[in-house]
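A lone chain, given as structure tokens: the form predicted alone.
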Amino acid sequence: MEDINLTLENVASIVQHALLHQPITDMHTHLYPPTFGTPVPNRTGHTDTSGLMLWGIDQTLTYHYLVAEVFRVVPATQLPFEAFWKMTVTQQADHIWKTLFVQRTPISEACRGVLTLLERLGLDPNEKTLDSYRRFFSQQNPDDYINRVMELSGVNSITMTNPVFDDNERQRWLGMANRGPDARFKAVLRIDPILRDYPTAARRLHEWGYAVEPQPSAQSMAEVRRFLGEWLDRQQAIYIAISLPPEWTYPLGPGTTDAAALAGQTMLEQAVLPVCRQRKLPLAMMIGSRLRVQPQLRDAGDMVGRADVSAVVNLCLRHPENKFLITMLARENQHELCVAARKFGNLMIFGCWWFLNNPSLIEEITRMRLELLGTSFIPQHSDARVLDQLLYKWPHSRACIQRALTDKYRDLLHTGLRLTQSQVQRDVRLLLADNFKDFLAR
């Protein structure tokens, strides 16, 4: 087939195509199988209330984007924080429909993400109730309803965030010794305490039948090493994570008498890093995140707050043969981010996380890294934890991405440079998918 040229005229439908036809691999997401259970009643007759696979128009109504937006429209003076936990879901989702979407325009990127993926699903946006949405639902095969999200939102391989010490999600990992991987999820071993509350961790490890010591030794490291090699074996998992403060920093000054965050280091040079070399699986790190600043909002009340850079730059620098993927949660450190990575190639940025989950500010921060760094890095993943939530993040920041993308080209189209729409297939295989995989592979 013959090889299309781009023009001015055309190079909007060409990128739009693309970027339309391209499957996704969305490398970071809190998303689950069936076989992690599902919350959600639906025609198998099967409920787990502990479940882990979110779905549903009462889980995407009550997660933590829309309960922070609902308490700034009936604040707690009128609605107590313990009255709305003590709540159902199914009335908490009520009041946040009626609330946001009946009785105010719901113009707020969370809202918008809720009619977006209504009317992906086929379903009126304009109800006034949540009745007809709850029985289209009730109806859905959790399995089946999977590959139709998948399908209407372009992903087709949806990488999990799997925190081993927690109880519910270690447990199903442990009863599932017989099952087989389900090919469309890829596991993340994810391992906060390690390094942000090593005390916790050590007890817990200690509980599991490791030989780990309250402080950090050659013995509790070889430990650590060995626990993440057995849990990264049972989990197959595809790279290593961990969430970060904003006030996170490497390496440590060599006045500091923080007992957990020197051995949270010790952990870090002397057992994380080192298995990460060995089985050459990244790092990533995902800093920024000011947890629960509001805790009576629980998930809803975190924070965002501006990190050290340099503390990547470092880690980098001090450990080339590994390899890391960070993704920061402010705004004020993109650009800094960004010249870092054109420093590293160790390092791999990726993603729009969180409360940069928004069109204004996907659009300029992909449209900084295309200039800074060309195709060379991964512009968004979803962090979805709803699995609806697909159906709506994608389209909105494929949208971003083309008209960031479209521009550029025209830029270069400008210079007299000829491109043609393979080369803009190329361009977005490696964003949306080929930049990760060849980093995992590299």
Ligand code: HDL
The other form holds:
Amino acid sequence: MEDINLTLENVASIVQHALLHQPITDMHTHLYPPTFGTPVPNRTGHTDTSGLMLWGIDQTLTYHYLVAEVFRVVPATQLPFEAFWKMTVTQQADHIWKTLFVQRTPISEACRGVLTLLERLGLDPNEKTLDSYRRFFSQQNPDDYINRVMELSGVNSITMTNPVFDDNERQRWLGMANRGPDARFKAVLRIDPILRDYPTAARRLHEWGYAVEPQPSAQSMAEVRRFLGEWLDRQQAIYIAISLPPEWTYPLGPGTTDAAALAGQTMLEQAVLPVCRQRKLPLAMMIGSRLRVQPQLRDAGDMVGRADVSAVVNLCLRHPENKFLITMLARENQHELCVAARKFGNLMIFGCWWFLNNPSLIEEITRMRLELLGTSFIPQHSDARVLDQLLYKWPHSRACIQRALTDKYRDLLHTGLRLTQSQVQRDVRLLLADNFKDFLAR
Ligand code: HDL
Ligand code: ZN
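Okay, that was the form predicted alone. Show me the form predicted in complex with D-arabinohydroxamic acid next.
Everything in the complex follows now, all chains and molecules, and the chain you saw is the first one.
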């Protein structure tokens, strides 16, 4: 088929077409296939209440972003946290729908997302109750529904987050030995406690049969390396991931007396990074989450904090043989992180994470990244926790990326540069898939 030259008149439609038709590798989500259990009945009526595959209207409405928002309208002084947590998921969903979608205008990004996904499924977002939506989902089979959501959202590869220090997660992996992986999903070994709380991690690893000691001895380092290798093999994981608090820094100052922090740093340098180097796996570090600031909100109780980009610079400088996938949670860190990425080829920045995953910030950050990094970054990941969210997180982000890209191509056309549709398609393929795949393979 003949290539099309870009003009000021056709550039927007060519960019939109390229984004819509480029299969997306979603490189960070909290999604699971049905083999990890589903808390919503499937065709056989089977429900696994601790199932990890979240989907359907009730799971969508009780997403922790919406839990935080509903407590702003009906505060805990009216509906105590404990009373809310005692409710069933359907009761919580009814409360959230009534409060945020019926009694108030659902104008927040998390609310608008629910309306977008309902519309994408061909459902009327104007219902006053959830009955008709529940009827629709009761007729879906989880496995078929995954295929439908992937097709509608344009995602052809879902990267999971697999926190092996979570008992439910770990037991499911150990019990799954004979079941092959689901080709639509790729695993990621998530190991926060090893760096954030080494004493607890050491105790648990010891319980699981690894001779890890309370102090980061040579034996402990070797056993943590064995643990990492065994789980990377079990999961066929494509990278190792950790999230870190805003105050995380690297290297720790010479006068540091915090034994847990020193142990975490030793484990990073003597166990995690060597295993990643040996297997050519990236280490993904998600920096800036201060956990359970409001503990009564549970998953909804985490906060953002400005972090130290020089820690990322020192990491990339001191470990040139390692590959780092980095995202930071504070808007204030984004420009400095972008400039850091200009200095290190072993640093790939990704996504507009969590509290940055809002159109006003996605567009601002994407424009800055295009201007500073060209096409050498990963603009977005969904971070979806409920399968249905792919149906809004990607359309909303694509619209932002489209506006930023279109303006940048227009700027290029004004220089007299000739551009074609196939070049736009190549750029979009890099941004939505190949930058990640190439970084893994590098
Ligand atoms: O640590 C993470 O991976 C974060 O994405 C958290 O899961 C957070 O709760 C979240 O869901 N953000 O979107
Ligand atoms: Zn996440």
